[in-house]
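The form predicted on its own is given below as one chain in C-alpha coordinates.
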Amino acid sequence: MKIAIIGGTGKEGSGLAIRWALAGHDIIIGSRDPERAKARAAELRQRTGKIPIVGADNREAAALAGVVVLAVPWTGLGETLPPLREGCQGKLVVSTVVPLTFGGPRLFTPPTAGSAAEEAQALLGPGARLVAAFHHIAAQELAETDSAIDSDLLHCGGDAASKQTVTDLAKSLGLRAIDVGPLSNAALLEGITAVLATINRRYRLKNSGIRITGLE
(Lines of atoms letter the chains of each structure in order from A and count residues from 1; the text may use other names and numbers.)
(Lines give C-alpha, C1' and ligand atoms only; values in the text may rest on other atoms or scores of the structure.)
Protein backbone atom coordinates (compact mmCIF):
# COMPACT_ATOMS: atom_id res chain seq x y z
CA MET A 1 0.00 0.00 0.00
CA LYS A 2 1.04 3.61 -0.47
CA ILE A 3 0.65 5.27 2.93
CA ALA A 4 0.91 9.00 3.67
CA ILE A 5 1.74 9.79 7.27
CA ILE A 6 0.66 13.32 8.10
CA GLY A 7 2.97 14.34 10.91
CA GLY A 8 5.44 11.71 9.84
CA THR A 9 8.42 13.68 11.16
CA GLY A 10 7.32 13.07 14.77
CA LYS A 11 8.19 10.04 16.89
CA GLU A 12 4.91 8.16 16.40
CA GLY A 13 4.67 8.92 12.70
CA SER A 14 8.30 8.03 12.07
CA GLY A 15 7.93 4.80 14.04
CA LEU A 16 4.95 3.73 11.95
CA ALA A 17 6.81 4.70 8.79
CA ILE A 18 9.79 2.53 9.73
CA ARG A 19 7.68 -0.50 10.60
CA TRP A 20 5.48 -0.24 7.50
CA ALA A 21 8.45 0.35 5.20
CA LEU A 22 10.14 -2.76 6.58
CA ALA A 23 6.86 -4.62 5.95
CA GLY A 24 6.98 -3.65 2.27
CA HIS A 25 4.68 -0.63 2.08
CA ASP A 26 5.46 2.60 0.20
CA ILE A 27 5.67 5.57 2.58
CA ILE A 28 5.15 9.30 2.07
CA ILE A 29 6.26 11.42 5.02
CA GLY A 30 4.04 14.48 5.29
CA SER A 31 4.87 17.75 7.03
CA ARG A 32 3.90 21.41 6.85
CA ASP A 33 7.55 21.95 5.85
CA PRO A 34 8.31 19.82 2.75
CA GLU A 35 12.06 20.16 3.22
CA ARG A 36 11.78 18.79 6.73
CA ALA A 37 9.69 15.91 5.39
CA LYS A 38 12.28 15.13 2.73
CA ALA A 39 15.10 15.22 5.29
CA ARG A 40 13.26 12.80 7.59
CA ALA A 41 12.47 10.53 4.64
CA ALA A 42 16.18 10.42 3.79
CA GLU A 43 16.99 9.48 7.40
CA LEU A 44 14.43 6.68 7.34
CA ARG A 45 15.66 5.38 3.98
CA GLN A 46 19.15 5.15 5.43
CA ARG A 47 17.91 3.44 8.57
CA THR A 48 15.66 0.89 6.87
CA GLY A 49 17.46 0.40 3.58
CA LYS A 50 14.09 0.84 1.86
CA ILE A 51 13.92 3.10 -1.19
CA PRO A 52 10.15 3.86 -1.34
CA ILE A 53 10.16 6.43 1.48
CA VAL A 54 9.72 10.00 0.24
CA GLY A 55 8.82 13.34 1.78
CA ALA A 56 6.26 15.95 0.73
CA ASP A 57 4.08 18.67 2.18
CA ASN A 58 0.92 17.44 3.85
CA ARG A 59 -1.42 18.33 0.99
CA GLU A 60 0.68 16.55 -1.64
CA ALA A 61 1.23 13.54 0.61
CA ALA A 62 -2.52 13.07 1.15
CA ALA A 63 -3.24 13.46 -2.56
CA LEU A 64 -0.65 10.89 -3.63
CA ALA A 65 -1.45 8.12 -1.14
CA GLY A 66 -4.12 5.47 -1.02
CA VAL A 67 -4.20 5.51 2.79
CA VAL A 68 -3.75 8.64 4.92
CA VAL A 69 -2.58 8.34 8.53
CA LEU A 70 -2.98 11.27 10.92
CA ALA A 71 -0.14 11.42 13.44
CA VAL A 72 -0.29 15.10 14.34
CA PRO A 73 -0.90 16.80 17.71
CA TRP A 74 -4.58 17.14 18.52
CA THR A 75 -4.25 20.93 18.89
CA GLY A 76 -3.19 21.16 15.24
CA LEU A 77 -6.16 19.38 13.64
CA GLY A 78 -8.14 22.52 12.91
CA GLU A 79 -5.23 24.05 11.00
CA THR A 80 -3.81 20.91 9.38
CA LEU A 81 -6.85 19.04 8.07
CA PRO A 82 -8.97 21.50 6.02
CA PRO A 83 -6.33 21.80 3.25
CA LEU A 84 -6.26 17.97 3.05
CA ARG A 85 -10.01 17.57 2.63
CA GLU A 86 -9.99 17.17 -1.15
CA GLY A 87 -7.06 14.74 -1.13
CA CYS A 88 -8.75 12.51 1.46
CA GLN A 89 -12.07 12.00 -0.33
CA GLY A 90 -12.89 8.34 -0.88
CA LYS A 91 -9.83 7.22 1.06
CA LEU A 92 -9.19 5.43 4.32
CA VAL A 93 -7.99 7.97 6.88
CA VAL A 94 -6.54 6.47 10.05
CA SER A 95 -6.54 8.74 13.09
CA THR A 96 -3.88 8.00 15.71
CA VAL A 97 -4.54 11.38 17.34
CA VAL A 98 -5.12 11.55 21.09
CA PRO A 99 -6.42 14.71 22.81
CA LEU A 100 -4.04 14.99 25.75
CA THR A 101 -3.34 18.08 27.84
CA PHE A 102 -0.16 17.79 29.89
CA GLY A 103 0.11 19.79 33.08
CA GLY A 104 -3.63 20.34 33.49
CA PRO A 105 -6.18 18.78 35.84
CA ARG A 106 -7.17 16.15 33.23
CA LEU A 107 -4.73 14.36 30.97
CA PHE A 108 -7.42 13.13 28.56
CA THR A 109 -9.39 16.12 27.26
CA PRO A 110 -11.76 15.02 24.49
CA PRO A 111 -13.16 17.74 22.19
CA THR A 112 -16.81 18.67 21.89
CA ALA A 113 -17.08 16.32 18.87
CA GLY A 114 -16.52 13.45 21.33
CA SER A 115 -13.09 12.33 20.13
CA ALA A 116 -10.19 13.47 17.98
CA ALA A 117 -11.25 10.95 15.31
CA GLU A 118 -14.78 12.36 15.15
CA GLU A 119 -13.36 15.89 15.00
CA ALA A 120 -11.16 14.77 12.09
CA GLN A 121 -14.22 13.28 10.36
CA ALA A 122 -16.06 16.59 10.67
CA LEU A 123 -13.08 18.55 9.30
CA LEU A 124 -12.48 16.18 6.36
CA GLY A 125 -16.13 15.59 5.51
CA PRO A 126 -18.17 12.41 4.99
CA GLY A 127 -16.15 11.36 1.94
CA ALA A 128 -13.17 10.48 4.14
CA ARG A 129 -13.48 6.98 5.62
CA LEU A 130 -12.24 7.50 9.17
CA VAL A 131 -10.94 4.67 11.34
CA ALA A 132 -9.44 5.29 14.78
CA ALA A 133 -6.43 3.05 15.42
CA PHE A 134 -2.77 2.74 16.51
CA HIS A 135 -3.08 5.28 19.38
CA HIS A 136 -1.85 2.87 22.03
CA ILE A 137 1.14 1.43 20.15
CA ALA A 138 3.98 3.35 21.81
CA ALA A 139 6.51 5.24 19.70
CA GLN A 140 9.25 3.56 21.72
CA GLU A 141 7.82 0.15 20.80
CA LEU A 142 7.65 1.07 17.13
CA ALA A 143 11.25 2.29 17.11
CA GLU A 144 12.66 -0.95 18.51
CA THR A 145 12.44 -2.89 15.26
CA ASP A 146 14.54 -5.81 16.49
CA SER A 147 11.65 -6.99 18.66
CA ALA A 148 7.96 -7.73 18.05
CA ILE A 149 5.33 -5.30 19.26
CA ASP A 150 3.77 -6.70 22.43
CA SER A 151 0.21 -5.43 22.09
CA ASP A 152 -3.11 -5.95 20.36
CA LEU A 153 -4.41 -3.30 17.97
CA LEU A 154 -7.87 -1.95 18.78
CA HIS A 155 -9.70 -0.01 16.10
CA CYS A 156 -13.14 1.43 15.39
CA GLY A 157 -14.93 3.04 12.48
CA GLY A 158 -18.04 3.01 10.35
CA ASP A 159 -16.84 1.38 7.13
CA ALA A 160 -16.23 -2.38 7.11
CA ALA A 161 -13.87 -2.34 4.12
CA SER A 162 -11.75 0.37 5.70
CA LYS A 163 -11.54 -1.54 8.96
CA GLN A 164 -10.41 -4.60 7.02
CA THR A 165 -7.61 -2.52 5.49
CA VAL A 166 -6.57 -1.43 8.98
CA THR A 167 -6.59 -5.09 10.01
CA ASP A 168 -4.28 -5.86 7.08
CA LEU A 169 -1.97 -2.99 8.03
CA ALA A 170 -1.89 -4.24 11.62
CA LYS A 171 -1.10 -7.78 10.52
CA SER A 172 1.81 -6.49 8.44
CA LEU A 173 3.26 -5.23 11.75
CA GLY A 174 2.61 -8.55 13.49
CA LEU A 175 -0.37 -7.20 15.43
CA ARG A 176 -3.70 -8.87 16.14
CA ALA A 177 -6.41 -6.40 15.16
CA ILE A 178 -9.63 -6.25 17.18
CA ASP A 179 -12.70 -4.38 15.92
CA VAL A 180 -14.33 -2.50 18.79
CA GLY A 181 -17.26 -1.00 16.90
CA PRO A 182 -18.29 2.32 15.34
CA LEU A 183 -16.35 5.58 15.31
CA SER A 184 -18.43 6.77 18.27
CA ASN A 185 -16.24 4.48 20.40
CA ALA A 186 -13.10 6.39 19.41
CA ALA A 187 -13.02 8.39 22.64
CA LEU A 188 -12.75 5.13 24.57
CA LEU A 189 -9.73 4.07 22.49
CA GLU A 190 -8.10 7.47 22.78
CA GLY A 191 -8.61 7.41 26.53
CA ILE A 192 -6.69 4.13 26.78
CA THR A 193 -3.60 6.01 25.65
CA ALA A 194 -3.95 8.37 28.60
CA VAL A 195 -4.18 5.37 30.93
CA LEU A 196 -1.09 3.77 29.39
CA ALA A 197 0.81 7.07 29.64
CA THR A 198 -0.03 7.18 33.35
CA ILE A 199 1.13 3.58 33.79
CA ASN A 200 4.39 4.38 32.00
CA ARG A 201 5.02 7.34 34.25
CA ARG A 202 4.10 5.56 37.48
CA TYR A 203 6.10 2.40 36.77
CA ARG A 204 8.92 4.04 34.80
CA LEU A 205 8.09 2.27 31.56
CA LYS A 206 8.18 3.46 27.96
CA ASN A 207 6.08 0.92 26.12
CA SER A 208 3.19 -0.46 28.14
CA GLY A 209 0.57 -2.04 25.88
CA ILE A 210 -2.79 -3.73 26.00
CA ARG A 211 -4.03 -7.23 25.19
CA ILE A 212 -7.58 -8.56 25.08
CA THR A 213 -8.10 -11.95 26.70
CA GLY A 214 -10.76 -14.54 25.84
CA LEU A 215 -10.30 -14.39 22.05
CA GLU A 216 -8.80 -17.13 19.92
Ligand SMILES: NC(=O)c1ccc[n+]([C@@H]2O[C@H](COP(=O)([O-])OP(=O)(O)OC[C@H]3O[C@@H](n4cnc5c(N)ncnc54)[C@H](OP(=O)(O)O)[C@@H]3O)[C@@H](O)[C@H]2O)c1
Given for the second form:
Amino acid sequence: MKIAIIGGTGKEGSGLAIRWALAGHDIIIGSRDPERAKARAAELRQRTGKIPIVGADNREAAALAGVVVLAVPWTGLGETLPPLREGCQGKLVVSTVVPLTFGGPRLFTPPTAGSAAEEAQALLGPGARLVAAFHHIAAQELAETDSAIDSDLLHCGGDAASKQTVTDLAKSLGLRAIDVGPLSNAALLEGITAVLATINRRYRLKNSGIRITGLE
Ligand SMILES: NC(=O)c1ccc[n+]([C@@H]2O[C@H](COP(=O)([O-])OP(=O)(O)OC[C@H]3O[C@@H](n4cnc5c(N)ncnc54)[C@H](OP(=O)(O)O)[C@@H]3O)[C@@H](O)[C@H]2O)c1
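Can you now output the form predicted in complex with the named molecule? The one shown was the form predicted on its own.
Let's see the whole complex now, leading with the same chain.
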Protein backbone atom coordinates (compact mmCIF):
# COMPACT_ATOMS: atom_id res chain seq x y z
CA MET A 1 0.00 0.00 0.00
CA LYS A 2 1.20 3.55 -0.65
CA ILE A 3 0.69 5.53 2.56
CA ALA A 4 1.11 9.30 2.97
CA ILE A 5 1.74 10.44 6.54
CA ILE A 6 0.75 14.06 7.03
CA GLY A 7 3.09 15.39 9.73
CA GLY A 8 5.28 12.33 9.13
CA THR A 9 8.36 14.25 10.35
CA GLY A 10 6.98 14.05 13.90
CA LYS A 11 7.16 11.37 16.58
CA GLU A 12 3.96 9.44 15.86
CA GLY A 13 4.13 9.78 12.07
CA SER A 14 7.78 8.70 11.89
CA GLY A 15 7.07 5.73 14.16
CA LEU A 16 4.22 4.56 11.94
CA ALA A 17 6.38 5.14 8.86
CA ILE A 18 9.19 2.94 10.22
CA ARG A 19 6.86 0.12 11.20
CA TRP A 20 4.89 0.18 7.93
CA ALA A 21 8.04 0.43 5.82
CA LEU A 22 9.44 -2.62 7.62
CA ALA A 23 6.13 -4.38 6.87
CA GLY A 24 6.62 -3.71 3.14
CA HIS A 25 4.47 -0.65 2.51
CA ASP A 26 5.53 2.39 0.46
CA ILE A 27 5.70 5.55 2.56
CA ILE A 28 5.47 9.24 1.68
CA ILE A 29 6.52 11.44 4.59
CA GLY A 30 4.52 14.69 4.50
CA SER A 31 5.55 18.02 6.00
CA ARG A 32 4.77 21.71 5.68
CA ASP A 33 8.35 21.93 4.39
CA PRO A 34 9.26 19.51 1.57
CA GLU A 35 12.98 19.70 2.44
CA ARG A 36 12.25 18.64 6.02
CA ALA A 37 10.13 15.77 4.67
CA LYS A 38 12.92 14.63 2.34
CA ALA A 39 15.52 14.81 5.13
CA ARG A 40 13.35 12.72 7.47
CA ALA A 41 12.62 10.24 4.65
CA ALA A 42 16.38 9.85 4.08
CA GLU A 43 16.91 9.20 7.81
CA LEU A 44 14.16 6.59 7.85
CA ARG A 45 15.55 4.90 4.70
CA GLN A 46 18.89 4.63 6.45
CA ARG A 47 17.35 3.35 9.66
CA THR A 48 15.12 0.71 8.04
CA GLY A 49 17.14 -0.19 4.94
CA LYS A 50 13.87 0.27 3.01
CA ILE A 51 14.12 2.27 -0.20
CA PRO A 52 10.43 3.16 -0.76
CA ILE A 53 10.31 6.00 1.77
CA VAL A 54 10.17 9.43 0.16
CA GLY A 55 9.33 12.95 1.34
CA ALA A 56 7.02 15.65 -0.05
CA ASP A 57 4.98 18.59 1.15
CA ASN A 58 1.73 17.53 2.79
CA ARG A 59 -0.45 18.39 -0.19
CA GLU A 60 1.63 16.43 -2.70
CA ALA A 61 1.96 13.51 -0.29
CA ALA A 62 -1.83 13.21 0.06
CA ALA A 63 -2.35 13.45 -3.69
CA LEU A 64 0.21 10.71 -4.45
CA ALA A 65 -0.92 8.12 -1.91
CA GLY A 66 -3.74 5.60 -1.74
CA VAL A 67 -4.10 6.00 2.03
CA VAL A 68 -3.62 9.26 3.95
CA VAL A 69 -2.72 9.24 7.65
CA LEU A 70 -3.14 12.40 9.72
CA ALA A 71 -0.36 12.75 12.32
CA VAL A 72 -0.27 16.49 13.04
CA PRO A 73 -1.23 18.16 16.32
CA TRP A 74 -4.96 18.81 16.65
CA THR A 75 -4.36 22.58 16.68
CA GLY A 76 -2.89 22.29 13.16
CA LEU A 77 -5.89 20.58 11.51
CA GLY A 78 -7.70 23.78 10.49
CA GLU A 79 -4.70 25.06 8.55
CA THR A 80 -3.41 21.72 7.27
CA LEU A 81 -6.48 19.99 5.86
CA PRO A 82 -8.27 22.39 3.46
CA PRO A 83 -5.39 22.26 0.90
CA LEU A 84 -5.47 18.44 1.08
CA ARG A 85 -9.19 18.18 0.39
CA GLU A 86 -8.91 17.44 -3.33
CA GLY A 87 -6.12 14.89 -2.86
CA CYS A 88 -8.13 12.98 -0.25
CA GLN A 89 -11.31 12.50 -2.29
CA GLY A 90 -12.39 8.84 -2.41
CA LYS A 91 -9.48 7.79 -0.18
CA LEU A 92 -9.15 6.25 3.24
CA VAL A 93 -7.99 8.97 5.65
CA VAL A 94 -6.84 7.69 9.04
CA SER A 95 -6.93 10.19 11.90
CA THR A 96 -4.51 9.47 14.75
CA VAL A 97 -5.15 12.96 16.10
CA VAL A 98 -6.02 13.47 19.77
CA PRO A 99 -7.24 16.87 21.03
CA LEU A 100 -5.20 17.17 24.22
CA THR A 101 -4.40 20.44 25.98
CA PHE A 102 -1.48 20.19 28.39
CA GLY A 103 -1.30 22.45 31.42
CA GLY A 104 -5.00 23.43 31.44
CA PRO A 105 -7.92 22.31 33.59
CA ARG A 106 -8.82 19.49 31.14
CA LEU A 107 -6.41 17.25 29.26
CA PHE A 108 -9.00 15.99 26.75
CA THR A 109 -10.46 19.01 24.95
CA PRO A 110 -12.66 17.84 22.05
CA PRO A 111 -13.59 20.37 19.36
CA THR A 112 -17.17 21.47 18.71
CA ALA A 113 -17.41 18.83 15.93
CA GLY A 114 -17.26 16.24 18.74
CA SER A 115 -13.83 14.78 18.01
CA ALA A 116 -10.70 15.55 16.02
CA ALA A 117 -11.70 12.87 13.51
CA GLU A 118 -15.12 14.45 12.91
CA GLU A 119 -13.45 17.85 12.58
CA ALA A 120 -11.13 16.32 9.95
CA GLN A 121 -14.14 14.82 8.14
CA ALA A 122 -15.81 18.25 8.04
CA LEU A 123 -12.62 19.93 6.77
CA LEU A 124 -11.97 17.28 4.07
CA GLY A 125 -15.61 16.89 2.98
CA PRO A 126 -17.81 13.79 2.59
CA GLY A 127 -15.61 12.32 -0.18
CA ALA A 128 -12.86 11.47 2.32
CA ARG A 129 -13.37 8.11 4.05
CA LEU A 130 -12.39 8.92 7.61
CA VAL A 131 -11.41 6.23 10.08
CA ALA A 132 -10.16 7.13 13.57
CA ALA A 133 -7.38 4.79 14.77
CA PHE A 134 -3.87 4.39 16.27
CA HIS A 135 -4.53 6.85 19.15
CA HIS A 136 -3.44 4.26 21.71
CA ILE A 137 -0.20 3.25 20.02
CA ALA A 138 2.51 5.45 21.53
CA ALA A 139 5.26 6.90 19.36
CA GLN A 140 7.82 5.50 21.80
CA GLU A 141 6.48 1.99 21.27
CA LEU A 142 6.43 2.37 17.49
CA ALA A 143 10.08 3.44 17.56
CA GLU A 144 11.20 0.33 19.45
CA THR A 145 11.05 -1.90 16.43
CA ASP A 146 12.74 -4.87 18.09
CA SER A 147 9.67 -5.32 20.31
CA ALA A 148 6.10 -6.27 19.43
CA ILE A 149 3.50 -3.56 20.11
CA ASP A 150 1.60 -4.41 23.28
CA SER A 151 -1.89 -3.05 22.57
CA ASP A 152 -5.07 -3.70 20.63
CA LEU A 153 -5.94 -1.31 17.82
CA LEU A 154 -9.40 0.23 18.19
CA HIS A 155 -10.90 1.96 15.18
CA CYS A 156 -14.17 3.57 14.14
CA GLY A 157 -15.58 5.05 10.96
CA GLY A 158 -18.47 5.04 8.53
CA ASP A 159 -17.13 2.96 5.65
CA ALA A 160 -16.76 -0.82 6.06
CA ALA A 161 -14.18 -1.25 3.28
CA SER A 162 -12.02 1.52 4.74
CA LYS A 163 -12.18 -0.08 8.18
CA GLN A 164 -11.11 -3.39 6.62
CA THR A 165 -8.08 -1.62 5.13
CA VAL A 166 -7.22 -0.21 8.58
CA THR A 167 -7.59 -3.72 10.00
CA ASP A 168 -5.13 -4.99 7.36
CA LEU A 169 -2.71 -2.12 8.08
CA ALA A 170 -2.92 -2.89 11.80
CA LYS A 171 -2.34 -6.61 11.18
CA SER A 172 0.77 -5.76 9.17
CA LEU A 173 2.12 -4.23 12.42
CA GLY A 174 1.14 -7.33 14.42
CA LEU A 175 -1.88 -5.62 16.00
CA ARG A 176 -5.33 -7.08 16.63
CA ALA A 177 -7.84 -4.59 15.21
CA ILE A 178 -11.25 -4.09 16.83
CA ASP A 179 -14.08 -2.23 15.11
CA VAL A 180 -15.84 0.05 17.61
CA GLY A 181 -18.53 1.42 15.31
CA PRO A 182 -19.22 4.72 13.56
CA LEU A 183 -17.07 7.85 13.49
CA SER A 184 -19.36 9.37 16.13
CA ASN A 185 -17.50 7.12 18.60
CA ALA A 186 -14.17 8.79 17.78
CA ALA A 187 -14.30 11.11 20.83
CA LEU A 188 -14.43 8.02 23.05
CA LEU A 189 -11.30 6.58 21.43
CA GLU A 190 -9.49 9.91 21.52
CA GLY A 191 -10.49 10.38 25.18
CA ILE A 192 -8.93 7.05 26.18
CA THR A 193 -5.59 8.54 25.14
CA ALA A 194 -5.96 11.15 27.88
CA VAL A 195 -6.45 8.26 30.32
CA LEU A 196 -3.35 6.47 28.99
CA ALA A 197 -1.31 9.69 29.15
CA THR A 198 -2.37 10.13 32.77
CA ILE A 199 -1.45 6.51 33.56
CA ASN A 200 1.94 7.05 31.92
CA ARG A 201 2.56 10.08 34.11
CA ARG A 202 1.26 8.47 37.28
CA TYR A 203 3.22 5.20 36.87
CA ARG A 204 6.24 6.68 35.04
CA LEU A 205 5.63 4.75 31.82
CA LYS A 206 6.03 5.82 28.20
CA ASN A 207 3.75 3.43 26.42
CA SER A 208 0.73 2.11 28.29
CA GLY A 209 -1.74 0.52 25.85
CA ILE A 210 -5.22 -0.98 25.87
CA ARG A 211 -6.57 -4.52 25.52
CA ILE A 212 -10.19 -5.62 25.12
CA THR A 213 -11.13 -8.86 26.87
CA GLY A 214 -13.89 -11.28 25.94
CA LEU A 215 -13.10 -11.47 22.22
CA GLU A 216 -11.74 -14.60 20.51
N1 LIG B 1 3.18 11.02 20.21
C2 LIG B 1 2.39 9.98 20.48
O3 LIG B 1 2.77 9.05 21.23
C4 LIG B 1 1.01 9.91 19.86
C5 LIG B 1 0.25 8.76 20.06
C6 LIG B 1 -1.01 8.67 19.46
C7 LIG B 1 -1.50 9.72 18.71
N8 LIG B 1 -0.74 10.83 18.56
C9 LIG B 1 -1.28 11.93 17.75
O10 LIG B 1 -0.46 12.05 16.61
C11 LIG B 1 -0.39 13.44 16.23
C12 LIG B 1 1.09 13.81 16.11
O13 LIG B 1 1.70 13.66 17.37
P14 LIG B 1 3.28 13.83 17.51
O15 LIG B 1 3.60 13.52 18.91
O16 LIG B 1 3.96 13.12 16.39
O17 LIG B 1 3.38 15.42 17.28
P18 LIG B 1 4.60 16.31 16.84
O19 LIG B 1 5.85 15.49 16.72
O20 LIG B 1 4.61 17.49 17.76
O21 LIG B 1 4.12 16.87 15.42
C22 LIG B 1 4.03 16.08 14.28
C23 LIG B 1 4.35 16.94 13.07
O24 LIG B 1 3.26 17.81 12.81
C25 LIG B 1 3.73 18.98 12.15
N26 LIG B 1 3.15 20.15 12.83
C27 LIG B 1 3.47 20.64 14.04
N28 LIG B 1 2.69 21.70 14.35
C29 LIG B 1 1.86 21.86 13.28
C30 LIG B 1 0.82 22.79 12.98
N31 LIG B 1 0.46 23.76 13.84
N32 LIG B 1 0.20 22.67 11.80
C33 LIG B 1 0.54 21.68 10.91
N34 LIG B 1 1.53 20.78 11.13
C35 LIG B 1 2.16 20.88 12.32
C36 LIG B 1 5.25 18.97 12.26
O37 LIG B 1 5.75 18.64 10.96
P38 LIG B 1 6.36 19.73 9.95
O39 LIG B 1 6.90 20.85 10.79
O40 LIG B 1 7.43 18.95 9.28
O41 LIG B 1 5.22 20.12 9.08
C42 LIG B 1 5.55 17.85 13.23
O43 LIG B 1 6.75 17.17 12.93
C44 LIG B 1 -1.11 14.24 17.30
O45 LIG B 1 -2.38 14.61 16.87
C46 LIG B 1 -1.21 13.27 18.47
O47 LIG B 1 -2.36 13.50 19.25
C48 LIG B 1 0.50 10.95 19.10
